[in-house]
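Shown here is one chain on its own, the form predicted on its own, set out as structure tokens.
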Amino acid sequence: MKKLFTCLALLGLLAPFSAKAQLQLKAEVPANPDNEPIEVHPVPHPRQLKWQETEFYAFFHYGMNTYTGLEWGNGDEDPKRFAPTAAPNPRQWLEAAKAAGMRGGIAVVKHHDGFCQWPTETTDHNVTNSGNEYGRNTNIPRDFAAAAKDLGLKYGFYISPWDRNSVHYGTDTYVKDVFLKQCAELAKYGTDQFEMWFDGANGGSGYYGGRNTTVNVDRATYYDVPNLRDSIHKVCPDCVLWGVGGEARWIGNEAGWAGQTNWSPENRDYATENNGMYGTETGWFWFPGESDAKATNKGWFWHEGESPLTPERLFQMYLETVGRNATLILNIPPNKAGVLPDASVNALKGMGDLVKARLTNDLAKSAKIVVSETRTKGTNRDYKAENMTDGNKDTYWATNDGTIESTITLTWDAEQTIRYVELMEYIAKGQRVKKFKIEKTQDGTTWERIAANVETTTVGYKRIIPLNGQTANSYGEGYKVKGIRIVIEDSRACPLISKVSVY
């Protein structure tokens, strides 16, 4: 028995009553100190996050057809076809972009055809080969991402996984010894790419190293996907993958708008791509739209005699996408001389005109705003209204649980003209709001609708409401108003508002 008291003892077990001991409760931690709103899934990666802020990128298609004049190259064109008439120039590209308004750019440096345009150990059909020094000298995604980082521009590469020159084609190596070796060669070229673009890549008829053949795939399981992502993930972390990568979708057209009401949840099925304008509401993945759209009325590639569209016209576009919670990618083909043309330069800073004269004047930073409920506050964190205006995105305001219908009144004591109002949830917590209605007053007292005829049901990111109700002539004489009151009137859980804007 003595034994046995020594060995608890020892062990501690006999303290308790011990009468030197004491009783040492430990302090309960409260499971959510900071009493923030539980996630509404799915919900985006970190990656994803940050790709959906660049909101407004370039694409510049330029390569072997920009010399043949076809948008689909065949895949048996001579390397030697490549010729630019001087050193093609991405830095000129990219500044043309960031005077629109765009915060990075995406280039085409492999299309179907199969050409590459940097010197790659996968095939012979690549810039080494051109027909002239300016050709045999160019490295495009060598110049880009230098042309990018130094303008301070984010940056990515399109790289079509079909290839109609490859003799690999549709055989069990071209994914391992072709498509992911490029794929490994162009990550190389930066660590901070934001997207790699992967497109329509099912196969068709091509040259395909002399077969001349029709080749066939199922890009579901064919392009090793779960490898390609990892692959390019350990080296480029913040890098989401366009389309076949099953990170970004394809929002659904080639004409620049999104669907007013537009969910980032979706499913990963081909299928769905009929779906892209709007998403899915009971999606099981994070997958959230891009916009693809030409700033010119011919191809994706450079053609004799094309225009650019005008400044208005990709004003629109902006709001019909970037304003319905999608990104906007616009496409702007550089000439034979390896430069965007001089119109194009000047829509493009004309477009950024715009968007800065229409959206940057936020009135709601001088309101008054009162809001319906407010969510009781955390040990490090509030929900205050006041967290809508201060300019940071990882603020908002917020209501209690089980509370999904609001109200966030702005006010001025003098009148003001409006003519839009923006919306951006705080989405690393989901895509909360189902339905909403904008009003106004002039009296301070009397309420009524606007933008009736708008669908206002999702804002996801970011959603800007033109109030005259129309996005062809949105700007318009405006509204005289003493007040703005934004009524949210279903959300799949408690809403989450990290900005409100007024212009």
Given for the second form:
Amino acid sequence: MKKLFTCLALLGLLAPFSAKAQLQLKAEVPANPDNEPIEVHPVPHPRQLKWQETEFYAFFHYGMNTYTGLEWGNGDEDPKRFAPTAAPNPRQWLEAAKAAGMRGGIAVVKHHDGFCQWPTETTDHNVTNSGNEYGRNTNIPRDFAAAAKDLGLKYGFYISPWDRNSVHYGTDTYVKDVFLKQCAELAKYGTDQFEMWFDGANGGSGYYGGRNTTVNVDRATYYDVPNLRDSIHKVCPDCVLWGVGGEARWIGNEAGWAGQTNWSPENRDYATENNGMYGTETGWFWFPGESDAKATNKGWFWHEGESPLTPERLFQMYLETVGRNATLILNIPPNKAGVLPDASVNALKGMGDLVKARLTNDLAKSAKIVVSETRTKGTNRDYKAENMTDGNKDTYWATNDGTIESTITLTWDAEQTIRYVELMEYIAKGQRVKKFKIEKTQDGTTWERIAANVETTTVGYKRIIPLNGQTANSYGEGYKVKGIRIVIEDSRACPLISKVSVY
Ligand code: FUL
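Having gone through the form predicted on its own, I am curious about the other one (the form predicted in complex with ligand FUL); can you provide its structure?
Now the full complex is given, and it begins with the chain already shown.
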């Protein structure tokens, strides 16, 4: 009987029944009950989305170089040279980061010299052989992760793939038997790491366990990235692998600067130095930009006589990175006592105060908002204009499919002084906006373009436009207005805006 049934089905004799059944099924379950806009590919992985929300975080270069005065140790440094003058205090580092409004931090736990700042089983070149008690008791990943958790910050580690100390470097055992094991050891201090920094610098001369030679590797293949990434994600599911890891891209400079036009989509074979700043509109995978920059005037590591940049300069960097769809990882080096110098702490606090003073009092919340079109709502989701000011990152305003040109108009009864406009796209469904402009009105009828010299092209996760068109002296007098409107002129598909703010 069963056989007969199968044969009939194969002959198509049962087709009319199955088609009917399918139709009924369709009627019962509408394809898109919430009328959700379809994705514009590529889209971020959920871990990349969480990572992007970290926005602004600290980088702490501390290690053997702090004591040798070098930026790139050769790998032959005597471990005894790691001799902190006090117990290193990652909590103090992170407290300073928090005061600057940062949401996390990444600590260097092994730089190119290969010295491990935790008691590892993979090499003797580690803190247990350092020159004093403070050194021997140092465990940066342990203390850093614990402090971050306590302070409610995200944390991650920089572990240099290039290891100028290891005798194994360049051979086929290094990645599996040394590097991956080190990553696994770090996971013991926390599996909720948000990012791991896989630096691109590698190959060249070094000690290499006494080989004193030059080792060049092909970084595209040597680290077996796909397997490495999978292995790490199995243990640390939210950990974005930066750089060589292929989940967040280098912005292509160390100046704290991203292109005004900045796409998160990118292609694998892009030219970092040229393209890191801008991304590629037609890129086929999601590869968002991270900008690494120094908050001090010397190296990545602490050096005698260094001083921090001014809060105003740091605020400019913030506008030129976080305000341009990149994240900002700002480096502040701990000194020989394993703490951030007071001057750095003060500069960070000063910067945080500027961000708070300038980008917190959101006038959009008290504005009347009118949009040119609102997408038809679905059963459980709507796309109304208020979604842009409700403080909920998961709601957004949208137009109907096919409507790209659109406007968001904000008006106030009383005149307001404004200096910045902030926009955020709902990037879970892809980066869309390609061109927009900002206009102001004083009388509510005549509109005049402002910030016309700014490339108002992409938005992405976040875009902050200084309305006077300057990032260096963005605050100024401000504009007195009774209204402002954002005119979206081009987009890869209907725009989805999750936030509009006016400061
Ligand atoms: C570079 C490294 O070579 C520097 O020493 C530093 O760690 C910087 C953040 O990345 O590629």
